[in-house]
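One chain is shown next in structure tokens, namely the form predicted alone.
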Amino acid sequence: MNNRFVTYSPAYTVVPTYECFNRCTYCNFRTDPGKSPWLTLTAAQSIFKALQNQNVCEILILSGEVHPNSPRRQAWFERIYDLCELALSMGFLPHTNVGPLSLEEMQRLKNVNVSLGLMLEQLTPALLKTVHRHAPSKLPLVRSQQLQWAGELKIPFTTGLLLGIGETEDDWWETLEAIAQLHQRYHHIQEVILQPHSPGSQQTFDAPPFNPHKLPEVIFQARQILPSDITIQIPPNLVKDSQWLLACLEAGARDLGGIGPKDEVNPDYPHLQVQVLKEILQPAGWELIPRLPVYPQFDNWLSVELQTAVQSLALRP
């Protein structure tokens, strides 16, 4: 059997709000609190209606963060929940990544999401003095707590590392080891994203892009550290050279993430669309196939309602 296949999720990203109380210096996504109107359910319904014949299966809910103690936090969370519920009712599978959540918030979102996600980025506290100086929710303990709660709640989870924001190589291996240990305990991590820092037009962080020639090496080492049932994902729009992209696959990456019209986190780097990716991959013997935002081994963790939604979108690799 040919196991040279690479997966991707036919996805569309919906942003409830760009406002965020964190100010990470490498961010190209956020606006200040109060400066970004919230997406209405009416507007979302129009978006979802237009997507119904577009072969999209995943609605990625990606939001800036409202402070946990803000009087607007509850309304923000309810908007996210309602968007997930709406997406589900219109035939899509929601995957939410909106920053750290309380245990209760995660518990509720489990009812309307087939999977959740949160980037660990890096677990070194050194970044709290640099790129995360004004980002209270980037505390390493807060973020690793999310992975533990996801495991306890049996939520299929995606996490990842941001490479090239001032950390060391040892920091990479320590963060990957922490993910591996949590997964060995709960068996709940679907994917680990290895995302190279790619400078954008809004950021204040003055640093070069992550060295492209280093990425296959990091992937290879990550494959040694992570359990074999965790998939390594790379964002192909941040891998500018097609030979480099192929080298990443040879090193052990097997997923290209959600592919839609726009990369909201890296708006300066348009997504490579599926046909373009196939033209890069097929001559090298790789087959690109769609997948759902929940992997088959996690189906029995889902409610009956979510299992039914998954079965109706049988886009299985």
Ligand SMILES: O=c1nc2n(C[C@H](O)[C@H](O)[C@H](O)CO)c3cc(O)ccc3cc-2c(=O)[nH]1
Second form
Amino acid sequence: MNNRFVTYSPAYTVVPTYECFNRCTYCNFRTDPGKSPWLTLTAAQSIFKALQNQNVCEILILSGEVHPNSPRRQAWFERIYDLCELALSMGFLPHTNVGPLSLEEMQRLKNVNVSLGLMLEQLTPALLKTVHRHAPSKLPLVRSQQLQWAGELKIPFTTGLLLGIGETEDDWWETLEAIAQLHQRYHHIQEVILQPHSPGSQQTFDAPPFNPHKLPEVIFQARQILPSDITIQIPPNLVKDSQWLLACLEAGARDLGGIGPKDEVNPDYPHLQVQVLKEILQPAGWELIPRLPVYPQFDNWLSVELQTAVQSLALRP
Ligand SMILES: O=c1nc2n(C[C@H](O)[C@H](O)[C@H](O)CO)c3cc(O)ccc3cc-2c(=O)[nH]1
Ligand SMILES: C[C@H]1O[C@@H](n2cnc3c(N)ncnc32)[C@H](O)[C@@H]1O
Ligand code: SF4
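Having seen the form predicted alone, please provide the structure of the form predicted together with the named molecule.
And the full complex, kicking off with our chain again.
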């Protein structure tokens, strides 16, 4: 009875830089500004070369942030742009999530990405006094404006909620309602990630992991709030117990996100191999299938060049 499908994206994560001017207290990724070398194009080229013929489709560009007013901002942005262009020229499809962008930056990245992403985290301003006190990029209005701009620019978009960072249950529904409203206006959200806060060894935020047993309930509610053409994504490496992973699917999650050798955001939580995941899912009647970082209904929003890149990957085995 293999008529139920779950997707994942065969992905590899590339990090332009770990330096970040924000200090989200749950972060296990960042270093201080000026303290991390930037990834060179030469180094990236060797990485991409080694990935060819490995069935990787998505290059996820995930970065720490240089302040919008910094004299280094433009060089930071150009490096990201060039990394996307290189990935594309070597046969991969870039998906970039590097924090909030200016409208012009977004417009330019649309040329070299099949989709962009930015987590809303939570829209409640209460977190500006706690986990986001030193994180100007996490201002709720800055984040929701990104979703609006992506809609205006017709950019297929991935967003989501970070669960268990000090918000209330009502905050979940409000953030989900906001995503639903923006989608009803622009129809551009391809997936919403429900990301359980998972403590790592570098963070200063001292809170337990989000209780994975609560996740199915949140997914079920999110499924009621979100329009049906938005897919709900959960990260399988952060839902360790296979019974609860299956419960998440029963509740309405249909995608497991990017799966690759390392989860750069949660390095303390390695991914199971795809084959192992398949063996967990299959007996319960779920078939795990690969997808691209752009959902098919958005193909016609892409430039002709990007559509060609998508088509050549879709033909791969
Ligand atoms: O490996 C990861 N991939 C993350 N991804 C990648 C994601 O799983 C895939 O790139 C998308 O599903 C591609 O369509 C994100 C993408 C976003 O747009 C926004 C947030 C995330 C967060 C993570 C993450 O924590 N770890
Ligand atoms: C890239 C995305 O990763 C998420 N993120 C950042 N830190 C953590 C953590 N400790 N646990 C789970 N998710 C995290 C945030 O939602 C960010 O936007
Ligand atoms: S979560 Fe993103 S914005 Fe926050 S400190 Fe880490 S890298 Fe910077």
